[in-house]
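So this first bit is one chain, no partners, the form predicted on its own, shown in structure tokens.
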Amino acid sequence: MSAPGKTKFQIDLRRHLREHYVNENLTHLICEIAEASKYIIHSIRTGDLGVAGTSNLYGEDQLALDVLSDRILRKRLDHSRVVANIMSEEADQIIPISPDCNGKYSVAFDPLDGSSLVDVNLAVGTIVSIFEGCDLLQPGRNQVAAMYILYGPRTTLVYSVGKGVHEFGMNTLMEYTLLRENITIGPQANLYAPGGLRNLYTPGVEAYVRTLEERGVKLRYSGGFVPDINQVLLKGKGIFFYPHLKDQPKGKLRLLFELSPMAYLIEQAGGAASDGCRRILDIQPTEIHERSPVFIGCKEDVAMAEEFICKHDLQRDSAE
């Protein structure tokens, strides 16, 4: 609890972690990531918006901001002295930091998710997943912490260590102070954020979308995963999905860098996350850049998605 006379707006990130009895090494790691975000937001505001002259493992041109954000986070994690392994969405393999796993953590991150939106001045973000020890190829339920940082009109940080979901805002001194504690999500959505081309939706997904629309659920989609999840979380009544498509049965988003950490946060807020058949946090990854469909947000609407997919898509697949 905060001290007498103190308001929640005066509680900084480190103090909040200590008040929730988060161990010293994990507190240090989360605060190091928060520090790295200060350099990333400076780079977004002032940096080169062009391509870096390199490509990632998907053959896509890397933006200069992607490369710089990745470098900033890697350096901060490397020097934290509490990290065993790191895995970046921009890399093709796990990067060892320390052979000693005792008391240390392994971190998977997307340094600048949605970076292609920066040149049109839309919100982007950093996503981070933290596991204890050396093993990164674990189901998301084994995470000890997850967080994202949203670089929008305001810079905000949302984190959970399994004790609720909490939002912090960067003040004029570039310090993160508490905005909202114990954020919760209601059972049913009044907005939805859909990814993928609709003409490539399977029958189950198309029927699901029509049902949402008939109920009056409004379309609210920015094209950025972090701002869309932030909208679902803070509005408390939303659903995001990037489903399996006719030409992409595994969807687009990556399990370790994007879906597991966001599923952890959404579940901590009372929501749900599914690939259409099973809980995202129960999926055992078999490779670093594994992809998965996702339906994430209000529990009742995630459950409804599973019902439509089982009824329309799985039965159709088995019949074929």
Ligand code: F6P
Contents of the next structure:
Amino acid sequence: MSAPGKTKFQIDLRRHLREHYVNENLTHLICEIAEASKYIIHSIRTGDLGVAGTSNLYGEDQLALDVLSDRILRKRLDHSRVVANIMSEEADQIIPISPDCNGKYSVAFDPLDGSSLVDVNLAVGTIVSIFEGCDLLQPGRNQVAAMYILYGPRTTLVYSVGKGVHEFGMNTLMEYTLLRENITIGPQANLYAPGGLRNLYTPGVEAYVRTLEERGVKLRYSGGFVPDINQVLLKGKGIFFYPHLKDQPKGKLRLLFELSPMAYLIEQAGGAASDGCRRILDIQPTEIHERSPVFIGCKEDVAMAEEFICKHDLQRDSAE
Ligand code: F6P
Ligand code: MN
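Mind pulling up the form predicted in complex with this ligand next to the form predicted on its own we just looked at?
Time for the whole complex; same chain goes first.
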């Protein structure tokens, strides 16, 4: 798709969206989110660790970084003229922006996932899910776009509008330029990233983990959902899970802000995502902050998780 004579490293995000025939409003929206991320990375980098309730050098009240990231994104989306409703992991309710849904989009986002990792200088990220029109309580398969921005040693942006998954890197001019196009995931993992306390795993999950370990699959867990998913996606051979636990039957991660957008991206790359029995993208959300267990990454290992979870755990439950 690149123009003759240009290397793919010179393609910026807007141009890439245009070349993929993404309509003007959606292009504008994705670019606005990319713009917002520049302010978020600036806040992270300047070292204002943003402990809420403290004041900065100038005696001004300081916001926690996740609250600040939320404000940055909200403001940008509010002024974008292409947004109907927004929903943030930091808010309790849907925030209406425009009553007119025509040609507009609704956006769910986790402004700064893993924010507790900032003070130990580990990678964090922003996760975004986009639907057409006003409705945000929809199964993830109806998303028209999903993206995340990873604030690591480099800042990268990964997006999909249903035409493959593409990675961009922020250059010294703070522009996002194309790094990798049409990223794909292989069938079987050689690394695994497991969330949750192991002694709270159910027998099905425990048996699943042991099978992975016996196969020689390596443990690679950072504790941040965005870097962990990025690793699965870019290495192309991984599985992330945050399962249902004995004391948390719905796991920890949130369907609308975290799981749906990541499941959309991973499926676009040829992987899969399941709650242990159902495709994540088919779950009809009933409330904003709904949680779900998740097994996401290489297809064969997601299918194997379903074998263990659906059969082992559910049979066991019904026998009890
Ligand atoms: O948003 C929640 C989060 O911080 C994710 O980034 C991460 O995957 C998960 O929690 C880690 O949870 P735990 O500390 O229980 O492993
Ligand atoms: Mn989060």
